[in-house]
Every structure is written in C-alpha cells, then in structure tokens.
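Form predicted alone, single chain, as structure tokens, below.
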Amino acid sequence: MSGITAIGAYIPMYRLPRQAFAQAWGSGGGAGERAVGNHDEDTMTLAVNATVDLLNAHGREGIDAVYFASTTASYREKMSAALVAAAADFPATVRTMDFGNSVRSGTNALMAALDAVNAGSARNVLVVASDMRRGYPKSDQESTFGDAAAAVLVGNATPAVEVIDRVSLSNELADVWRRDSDQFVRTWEDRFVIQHGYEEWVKKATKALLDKTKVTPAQITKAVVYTPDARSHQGMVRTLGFDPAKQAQDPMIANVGNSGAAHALLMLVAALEEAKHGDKILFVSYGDGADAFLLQVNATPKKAKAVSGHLKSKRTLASYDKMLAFRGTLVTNPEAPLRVEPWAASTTSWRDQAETLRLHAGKCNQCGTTHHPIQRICYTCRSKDDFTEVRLYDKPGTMFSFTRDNLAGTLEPPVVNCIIESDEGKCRVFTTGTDMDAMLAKVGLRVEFTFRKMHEGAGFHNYYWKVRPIAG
C-alpha cells in the first residue's frame, strides 16, 4: 500500500505582526503574525528549498518523479517542477508535472503521486506545493495569507504513513478565484463562501470518507482540517465531530497564515511530525470541492526541519511598507545611478546551470582540489578536463571573506557580497548573504545555502544559491 516516507517544509524567516495591518489603515489585522517571504524570495524559491529539506531527511536515491502544486507559479507558461527538480539535481530521466488554479492543487498532486506509485509507473513521487497569494490591501485577505513550501514524499516500501483510502469531490463555485489578468485574489460576501463552499464540501467529502471506511470521529487521533482562516476552522471541526483541543490540528493561521496549495500539507507535515506509531489521522482540503483522505501511521516520517524547524527561526519584518515592497506592490526609488542593472540571456542560463541552479563545482581528478565556477584546468595542477562535479549546496559552509556594500541598490542594505569556504573540499564560492542582519556578518560565521532569485532579466526569473546564517 503506497504512502508517505518523508517529509519536509519551508516557513520564510520574515514575520510580519498583524497589528501593522491595524496600524497601516486604522482597523483590522486580527492577532498573531504571518509568513512574508523576503524580497529575493518566490513561489519557486519557496518550493525548492522545501524539496531540500525533505532531501536532507531522506536523500535523493529512487525519487523518480516531481509532482509541484501552486495558484501562484512564477510562470504562466514553463513548467515549474522541471525548475525544482533541477534546482535540486535531480537527472534528466525525472518525471515533472505541474498541477495548479485551486489551493486543492497541493492535494490534487498527491492523489496523482498515490495512483503512479499504486499503478507501478514511479517508485517514489515528490510532491511538493509552495504559493505566495496576494490580497488586496486592506483586505482581510491580505493579513491572513502567509507565504510557504510543504513537500512529501509518497513512496509504497514500507511507508511510515499508510493512505487506507480517499475520497475526492469537485465542485464549480466562484467563491475565491484569481483571473489571469488579475493580481490580487478576489472573492465573494464571506457568509455564502463559508457556508455553501468550504462548509457543504469539507462536511461532505469527510462523512462520505468516514462512511466507506465506517470510522467514526472518536476513532480518529488528529483532524487535519484546511481553514481559510482561523475561525472557520473551530466551527468546523466542532461540526464534523471532533474535540478542538484534543483532535485538532493546529492550522497556523497565527503564526504563519493560509498558504494557499500548500497549507493543507503543511499542516498534514506539522502533524506527522508528532505522529505516534497506531495514530489515525484524517487529512481534508478544500478548493473547487474537496479532498479527504485516512491515514494510519507506522512510524514518524523522515524530517529535517519541517515545520517546526522552521517556526523557531525567524525575524519580525519591520513594517507594512516594507511587505508591500517586497511583493513589488509599492514601487521604491530604484537609485538608478547606483544600481547594477541585470543581465541574462537564455543561452548563459542554459550552459550555466550546473554551477548556478545546481551549485556544482569541479573536484580534480588528480589532486582533489574543488572549484566553483568550474574549471576546464586545475588550478592546483594544471590537469585538463579531469574533474568529477559535486554538490555544494547540501552542505554548510563558512563566511571566509565577506562586504557590506551600501550603493549596491537593494530594499535591505547594505548588500552582504561574501566568498564562502564550503564543508565541501574548502570549495570557496562568491555569493551573497541573505535572511541576516549585515552587521552581524563576520569571517568565521557558520552559513546555509538557501535558494533565491537574483533579477530578472532578459523577461525571465534568474536564480542562484545565497547563504544564511544556520540559526542557532
């Protein structure tokens, strides 16, 4: 029976306080704070480092298909899994599938990853979902968004968790919805999408679970309930039979917000976390319909991270302005005289890849010493084309050199530009600091790669691997 062996997650370390909202235009907000992914950071970015932390639990042998889940792909047109499977170094022979307009998406993914491993035609699917709404400002929306990656791995030797079965309902409403010309998400008065949206299908795809596989709610050991927000979520789970403080979920609107495709499974990842050998847990989304599913658990899941991992370590944004910055909504003095403008072409990105959206350096054959950018010619003993290439970005390093540049142009400066020496082979990479205050940076420093977005250029996103320090 096919499964879930891993796990992983990715919580943008920027939180910004929901009284900024209140502060901002005079009233609502609500309590708590929600995830806002920094200015180098997308859906894209999001998703490959979730993959990451999954990779750095399980590894990345037998994973032959990348199954990526969002309303927000930063393409319209070009695949999305084929950039996180090869941001990830995964081979050529990988199967990529994108699954996107609904936040049931992320669902929707792993129903496809459950039928190709049952069917015979992959061994072990990655799912992975990741999304960046945007609300309109002073909406409620925009405070109860928050920005996040959930990533799983659905494999059938032997998984730590079991899917016993599904249910899976559709449905044509235009309660929330987003048009391809819009930029903000849009919806309808909050009394009819609760009640004829997420209310009727939520109720309808769990009881229609609970009777094939002739469960009852007291049988069940965690309600992993999708919320568009915090206060539908209590009424819910009261209404489908469940103890709120017992059996619930926590849906982390508090501390992270909705994160559209991928909040159901990142609350299904902050669940398997604590799961205990025997637990049955009941796991919903809703969009468009619903989804529900009934898992029995063997053991806890591989994990790095995860969820938890990831909600110790953050900093709070410093204002509303800054978010809406971020997200490109408030346009700031580009200081043109000072700013570097991008480049790219699509012929560079392409021959490149291996040293930028891959992070391979060149380890030399003949005396073992490790290059990044990669090298035809060592530069230790001037053997040619003789190197094997290696990965760098799974492995910390140290800050060896580094600048603080304050003309560089950028929403957070000074630019941090440093030259990492990495755990692998004391490879020494020239890059950029990110998630950290500058003054804090030092020769010494202990640092992560993390994957961002550097420009773009050329009418497409350009990415490459920046270092944060390793929290803790």
The other form holds:
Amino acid sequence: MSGITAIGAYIPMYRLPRQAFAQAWGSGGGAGERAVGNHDEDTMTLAVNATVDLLNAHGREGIDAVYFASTTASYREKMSAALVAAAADFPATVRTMDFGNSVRSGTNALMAALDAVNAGSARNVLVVASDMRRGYPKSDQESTFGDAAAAVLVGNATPAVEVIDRVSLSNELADVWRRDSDQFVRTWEDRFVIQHGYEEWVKKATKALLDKTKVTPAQITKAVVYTPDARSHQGMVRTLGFDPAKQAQDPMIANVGNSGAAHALLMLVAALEEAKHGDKILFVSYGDGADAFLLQVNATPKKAKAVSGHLKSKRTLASYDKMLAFRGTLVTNPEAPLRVEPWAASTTSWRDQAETLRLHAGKCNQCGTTHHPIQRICYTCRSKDDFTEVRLYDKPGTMFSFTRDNLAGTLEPPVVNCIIESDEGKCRVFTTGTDMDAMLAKVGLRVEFTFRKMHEGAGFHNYYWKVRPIAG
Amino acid sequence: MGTIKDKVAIIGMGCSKFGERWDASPEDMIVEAVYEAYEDAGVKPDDIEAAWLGTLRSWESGSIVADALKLKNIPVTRVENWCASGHESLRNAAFGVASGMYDIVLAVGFEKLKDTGFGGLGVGRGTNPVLQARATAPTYFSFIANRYFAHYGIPEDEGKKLLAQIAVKNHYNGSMSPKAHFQKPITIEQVLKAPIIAWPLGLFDCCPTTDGAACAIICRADIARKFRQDPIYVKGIGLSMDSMLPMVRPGFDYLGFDANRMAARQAYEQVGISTPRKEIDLASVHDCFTITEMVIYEDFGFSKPGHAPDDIRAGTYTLEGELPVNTDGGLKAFGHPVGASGLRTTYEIYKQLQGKAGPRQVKNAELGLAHTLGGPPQVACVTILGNAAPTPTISSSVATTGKRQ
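How about the form predicted in complex with its partner chain, since we already have the form predicted alone?
Below: every chain and molecule of the assembly, starting with the one above.
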C-alpha cells in the first residue's frame, strides 16, 4: 500500500503581527501573525527550501518524480517543477509535473503521486506545494494569508503513513478566484462562499470517505482539515463530529496564515510530526471541490526541520509597508541607491546551472582543492578537467570575511556580502547573508545555505544560494 | 625578464583639475592635460609618433585621443586593465619607445564618471550577473579590513581609528594640491562619525567618484635632455595579475595581495632595490580605500607583515615621516577617475623628483614609486621613477637600438 515516507516544510523567517494591518487601516487585521516571504523569496525559493528540508531527512535515493503545486508559480509559462528539481539537484531522468490554479492543487498532486506509485510507474514521488498569495491591500485576505511551502514523499515500500482510502469531488463555483490579469485574490460575499463552497464540499467529501471506509469520527486520532480562515475551522471541525480540543489539528492561521495550495499539506506535515503508531488521520483539503484522505500511521515519517523546526526560528517584520514593498505591491525608488540594472543571459544561466542552482563546486581529484565556481584547471595543482562535482548546500559553512554594504542596492540595506568557507573541502563561496540582523555578521559566524531569488535580469528570475545564521 | 631601467624618460606631464567636472567633456579634460604636457615638454603635436589611452569604460578604442587632439594617422591604442588602465598606457608607451620603434610618444588616461548618474563608482554587479549580483567595490575592499582585524586581533573600533589616520593624512596632503577633488583637511572625529558605506569603511575611508585626465610624454632616455634639463627616468615597471578572484580563491588569507608583492618585486629587481623602506624616497599608491593603503605598506615591504598599524601610529608615512606616502593626497583627495589614476600617481612622483611639488615637497627626493591596484582586487602595476641620469653604458645601449642616433 502506498503512503507517505518523509516530510518537509519551509516557512519564511519573517512574521508580521496582524495588528500592523489594523494600525495601517484603522480596523481589521485579526489575531496572531502571518508569515511573510523576505524580499528575496518567491514561490520557487520556498518550494526549493521545503524540498531540500525533506531531502535532508531522506536523501535523493529512489526518487523518480517531482510534482509541484501552487496558485502563484513564478512563471505563467515555464515549468516550476523543473526548476525545483534542478535546484534540488535531481538528474534529468526525474519526472517533473506542475499542478496549479486551485488551493486544492497541493492534494491534487498528492492524488496523482499516489496513483503513479500504485500503478508502479514511479517508486517514490516528491510532492511539494508552495504559495505566496496576495490579498488586496485592506482586505481580510491580506492579513489571513501567509507564505509557506510543504513537501511529502510518496512511496510504497512499507510507508510510515499508509493512505487507506481517498475521495475527490469537483465543484464549479466562483467563490475565490484570480483572473489571468489579476494580481490579488477576489472573492464573493463571505456567507455564500463559506456555506456553499468550503462547508458544503468539505462535509460532502468527509462523509463520502467515512461512509466508504466505515470509519466513525470517534475512531479518528487527528482531523487535519484545511480552512480558509481561523473562524471557519472551529465550526467545521465541530460539524464534522470532532472534538475541536482533542481531535482537531491546529489550522496554523494564527502563526503562519493560510498558505493556499501549500496549506493542507503544511497542516498534514505538522500533524505527522507528532503522529504515533496506530494513529488514524482524516485529511481534507478544499478548493473547487474537495479531496479527503484516510491515513493509517505506522511510524513518524522521516523529517528534518519540518514545520516545528521552522516555527521556532522567526523574526518580526518591522512594518506593513515592508511587506508591501517585498511583494512589489508598493513600488519603491528604483534608483536608490545604485542606478545599475541587473543583467543576465539565458545562455550563461544555462551554462552556470551547476554552480548557481545546484551550488556545485569542483573538487580536484588530484589534490582535493575545492573551487566555486567550478574551475577546469585546478588553482593548486593545475590538473586539467580532473575534478568531481560536489554539492555545497548540504553542509554549513563559516563566514571567512564579511561586510555590511549600504550601497549594494536592495530593499533591506545593509547587504551582508560575505565570503563563506564551506565545511565541504573549505571551499570559498562569495554570497550574501539574508534573514539576519546584519550586526550579527562577523568572522567565524556559522551559517547555512538557503535558496533565494537574486533579481530579474534579462526578464527572467535569477536564483542563487545565500546564507543565514544557523538557528539556535 | 629584461629591464626598462633608464631606457626611456618622461619629459612632460599634464594633469587636469580633478573633481565633479559637470561642464567638461572627456575631450575637454584630455585637451587640458595634454596641452599642459606639450608645454611642459616643449613638444608640438606633430612630434608625437604614437599614443596610448587608458580608460576603464569611458570610451572604446583610442579614437577620442586622435579626435580631441587632432593627431593624424599615428598609431593610437586603447588599453584597459581595471584600475591599472592608466599605468597600462604608460607601460605600453614606455615599451613602444624602448623597442626602438618610436622616439616620442604620448600616454593618456581619463575617466568620466559623473555622466553615469550615481554617487558611487557604479561598477557593481561583479564579473558574474548572478553570483556577484550584489558585489560592489566597497564590499571587495572591506573584506580585507574585516579579515585583517580578525586575523591580528585588532578590535573593530581600534581598526577604524587606524584607517582614519590614513584618511586624515591623505586629506591633509590633499589640502596642498590645487588640482585635487577635495582640498580640505579633516579630523579623526569626522572620519569616525561619517556614515558607513560598507563596514568598517565609512565615507572618508572611500575615495570619491571623480572626473579627470592625466598624461605623460615619453621619449628615448638619450634624447631626453634635448627637451629639458630635468627629465625623469623610468627605472622600473612591474605588473602582476593574481590568479582567481580573491573572494573565491582557495585558501586566500586576505591580508595582502601577491599582485602588489610581485609587481613591486619585478620593479625592485629592475632598479636594484633590496631595502625599499630605505631606498625609496616617496610613494604614490592606490588608496582607493584606506585599508588598501594599509596592506600596501606591507605588500611593498615598507612595513613588516602585521606591523602596518605600528607604522601608522608612528607617523612613518606622513609628509614629514620616514617614507611619505601619497604626498598629493592620493585617491582619497583626488578621487579615482579610473583610467587617469595611474598617470596621476605618476604625475605626483614626476613633480616631486623635479622639486616642483610646492608646499608638499619632499626634501632630496631621488627615487619615487607610483602604483595602481585594479579589480576586486587582482592586478597591480608598480612604476619606479628617478631623477638620476642613466649611467653611460645603459644610455649608449639605448642609443644603439634607437631609431635616431
């Protein structure tokens, strides 16, 4: 029987207290805080970091497909899964596929992964869902939404978590949508949307699944039920026949926010982190219909930081304006401080992919000197074309030198430009610090790599690996 | 490797006013510098047989020199080697004469930075559009400072004070340089309180963004005295390029640069210098940032490794010190119009060796060193000039290879 063997997640370091929305507009906001992607993060970087979190626990062995899901993929045309697979350092033989356009696309991808594994066309499928949805300024969605990504590995070799059965229902309804020309999510009247969208279809799918499997709510250890907002969750769990206090999985609206296509899987990852042998889990997602799954826990899936690890490390975003600027909703002075257009070329990005997206270095087979970028002639012994590519982002590094540059041109000066000495062959890497108090930069600081967007030179997204202090 | 010693002489130099030359075109500045040099050397445009231009990115080819000066159908070549571009034009011009091909040539360097629209140098983004997307010149050089401080256990505030002393020294010297961009002395307090550009480098640790041009007229050493009684002889030229960008060079210690050390060694060997601190009377070095000047003291053998701070505290490199460095104020006071800088550092040595440096004159100066350091950094050029006439042996060897006997 197929199921989930490993889990991963990524939640951006920045959280914006919801009171910031009330302060800006005089009302609204709600309780708690929402996760906000840094200025150098987008849906792709969140997905890559969640994928790498899973791979840190499981490795790449036996994974033959990467499925990606989002409503806010960074490209309208160009596959996101291909980018995720490259940055996660999979070979070209990996099967890549994108799912999208619905907040249910995360579990759509999970359904497809289970089908592929059950059919025997893939041994292990990595499913990663990532979203950074934007609500209109001053809307409820703006404060309810949060940025996050979650990943699960689907396999059939005695999975830690077996999928006993599942149900999928489709429904056509304009409750929450975004046209191809829209930047912000649109909705219809709240009462109609909840009643005839979310409530009706989550109930229908859950009932269908429980009837089919002859399982009663009382037999369920944990109900992992997607929710668009905190208030709807309470009522829904009760209506389905669960004890909100004992059986309901925390909807994480209060500390992360609704992360769209990633959210159901994010809640599932959090639930599985604490799952024990013998637990039965009901897992339901919503969006243009609903998907429901019944899970049987044999063991806790393999995990690295997962949700709990990412929730531990956070920084408070100083202001609402910064969130707007990070997402480009608020256009800041493009000429300050440097009037230098970022540049790039598809040809160079393609040639340099091993050292930029995959963060490979070249380790000399003769003397062991490790170079980044990769060098054909070894700096130390001049051996020619005699090196092995090694991936640097698996290991931490140490800041060899650094600066806090106020003129390097980003939304968050100063830029911590730095030289990292990797634990992998003492390889020197020139990069930038992120998600950190710049004053923490110092010679000897221990750092980890994190996948980030650099700029949009040449009209496409350019990515590289930055560093941030190792949490804790 | 051979030697350039006493094969060529500088018989005239010119230097435009350095500053924010909003109203001056590149051509204006070239005319300003070259006509000063014509007059200084006592030559006419038709005497020039070939010309070289050094500019980082203000012009392509040497056409602007031919156009501005109406030099007609002589060889004019643009050379470029990062911040050593000005020195590169001088170096190639010197080799052109030493080869026997030409008797009198012109080396010009200029940069027009204030047409670019930003306050900084604007050369950021490094050599790779993605990996070095946030690289800037202040970043590159602040890496040296933070590494030097950490390596030698110098507290950051003490390190900043050391660097401030270099800024104060150079701005003081610049106050006596009518052509400098900045001509006001500054205090340690001003330096320490100035806004940070890239930690630990503050506003006064960084050279300004400046327009300027400078040039030299070079001829065979044996005919130099036909033009003037006090020609200045090229005693040695060294140029060295490090391998691999310093930010990613395996095992690099960031305490100094082999490019500096090897360029100096090449030049010292040509001149026969074994104790540079004693034998060199003054130096005009590439203080693009204060930390650069500090490690240069060690790279050139003026200070022992790790002892530049002691020499800074002792005042070794002040105008009245044991070995005055950047007597005209350096890049700190003049700014760094990239292609011009190598010729401007040479201009100061030339004037000092002729005893024409006015209130900043170093007494009994006979041997001076001019230097530029380019890239992130990676390439250095060291030129050593002297006012002592060549020995007869060398002079006659030049004469036999020269075109005109």
